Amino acid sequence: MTRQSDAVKWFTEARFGMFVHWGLYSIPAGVWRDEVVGGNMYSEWIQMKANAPHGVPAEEYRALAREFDPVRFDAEAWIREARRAGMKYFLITAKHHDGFALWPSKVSWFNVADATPFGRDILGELRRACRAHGVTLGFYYSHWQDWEHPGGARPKGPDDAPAFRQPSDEAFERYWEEKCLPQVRELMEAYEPAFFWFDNWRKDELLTPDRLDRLIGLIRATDARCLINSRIGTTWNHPDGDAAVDYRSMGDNSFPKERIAEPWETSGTMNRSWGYHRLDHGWKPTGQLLRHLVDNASRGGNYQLNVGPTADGHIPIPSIRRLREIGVWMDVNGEAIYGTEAGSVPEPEWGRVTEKRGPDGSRTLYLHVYDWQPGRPLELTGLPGRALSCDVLETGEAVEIQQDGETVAIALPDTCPDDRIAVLRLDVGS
């Protein structure tokens, strides 16, 4: 990664953020002319997935803009839910693959101000709400795929289907200069995002090192503090690889099993689709979502949990319930997530470990217990010093410990404070 650790400190300390996928695709919500978008259930891909194998004709899809009137959209309410869930930052699809912009772009008519009856600056309202509530704002921007501009990249598909026909290099360059770079500049200058989340997932000859350098250089020159993720295409398309950017973005719902030294994150869904899909009822339980958060933090990573609002602008009830349940857990145990590092001890079978280091060499280890069995001592090996004390983070109840060399045995109390993940706090001297 190119930046010094202090440039991404806020990101690694935050650990938890909200991702929002919202746009014209939220109107059909996974169903086009009675055809259900199945497969991976990604409703935001409906323009290319419906009417298989040809996709929805561009003029039919763009006509959705005349229906986009989210009268229940309330930026304050969205950001309050993010804060209540314990999320420190907020990320939204400023422009997804369909090319539709959620701000009044002067670059393209295909935007919320010029093409819809709603006519409001969604990003501007979210920016004000984020500032009011102390939430850091970032933008997803589809820089590679753009299905509105004739020069934007298309997904892989049948060669005989016009919707999947790739642009020439010259056409893509026109898109890059006419839409991508100018819109990113607009976003930088009008909204001052703290980070960008770009979206490329494979090698593509259109994403040349020169084009990537121009986009990265534009952001660096406008605001050197703004962070850039690896899915801009550096992983597959740049000779410097991910050293050219600031943090690594894993694949969709991809959770590494190992500790990673550089800043990284996983973006994950609550069900299967990113955008709202009215027939996607595969909601993950709160306990599973919490484990994703803890797993990533214990391995040095962040977790960006996605919400797909409905077309009228409200967050679905199943999402609200999970956000609020996570928020209650974070109210109690946030100390064990925010500002922590990956655990330096071997990962135990019974759970995960995060830690904080003191200036004197002391450490506080947070033991996230997935398998609480009263009367059975937990063993933690590879302890970096002398165990001083241990308590239950939620209640402060003292817990008995016995140390033998680098191994400490921890006697679990009879009562488990949380049957999803209970947290113990272990202080260790230098």
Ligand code: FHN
Second form
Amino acid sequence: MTRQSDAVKWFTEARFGMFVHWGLYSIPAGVWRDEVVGGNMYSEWIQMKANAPHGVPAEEYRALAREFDPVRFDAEAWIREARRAGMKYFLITAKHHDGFALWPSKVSWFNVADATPFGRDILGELRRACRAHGVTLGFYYSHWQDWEHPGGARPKGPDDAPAFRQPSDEAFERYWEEKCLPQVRELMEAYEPAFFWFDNWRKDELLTPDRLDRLIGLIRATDARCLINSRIGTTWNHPDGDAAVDYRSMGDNSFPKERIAEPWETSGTMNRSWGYHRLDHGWKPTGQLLRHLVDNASRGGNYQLNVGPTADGHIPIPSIRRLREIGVWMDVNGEAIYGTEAGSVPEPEWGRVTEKRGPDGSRTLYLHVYDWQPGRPLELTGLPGRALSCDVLETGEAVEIQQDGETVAIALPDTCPDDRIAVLRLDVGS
Ligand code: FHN
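Cool, the form predicted on its own is there; where's the form predicted together with this ligand?
Up next: the whole complex, starting with the chain shown before.
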């Protein structure tokens, strides 16, 4: 990464953010004329997945814009929900692969103001709410795939299906200059996002280093503090690799098993689809989502948890339930997540460790206990100094410790404060 600087500091300290996939695809919500989007269930892909191998005819898909009227949309309510869950930043699909813009773009008619009865500036309302609640705003922008512009990249598919035919290099260049760069400029100038989340997941000759440099250069020139993620395509398509950007994005729901020193994040779903899918009932339990958050924090990374609002603009109840359950845990244990670093001790079998370092070399280790067995002491090895004291973060109850060299044994109280993840705080002297 180029900038381990203070530009990226807010991001690594935040650790937890909300990702939102919302657009025209939220109307069919995974079902096109009785045909259910199966496989990975990504409802935002309905345009390409339904009616195989042709996909939904372009005019039919675009006609969805005339139905887009999310009367229940309330930017304040969404951002309050994110805050309540303990999320410090908010990321939304300004434009997904279908090419539809959630702001009144002057660059393309295919946007919320010109093509829908709703007509409101969704991004503008969200920006105001984010500012009011101290939540940092960022945008997902599909820079590579664009299924509306004739020059946008298409997914891999059957060779004989026109919907999957790749644009020529010239056509892609037109798309880049006519739509991608001007829209990113619009977003930068009108909404001043703190970061972009671009989306490319393989090598593609259309994403030349020169094109990537033009896009990166535009952002840097407009606001040098605006962060850029690696899925802009630097991993596979740029000679400097991810050193050209600010933070690494892992694959969808991919959680690394080891510590990573550079800033990074995993974006993950609560069920399977990113956009709202009315038949996707595969909701993950809150405990699993919390483990992803803690696993990532303990390995130096962030977690961006997705919600897919419905076409009328509300966040589905199963998502709200999980957000609120996470919020209660964060209220109690946020200290063990925000502003922490990856644990420097060997990762224990019974859970995970995050830590904070004091200026005098002392440390506070947060022990996230996944497997709490009263009467069986926890063992932590590789301790960097003398263990001074330990308590249960939720209750403040003191916990007995016994140190032998670099190993400390911690006697667990009989009552586990939280059967999802209980957290102990261990102070270690320099
Ligand atoms: O194709 C997209 C998908 O719809 C979704 O936006 C995810 C989010 O990480 N990104 C792509 C697949 O990796």
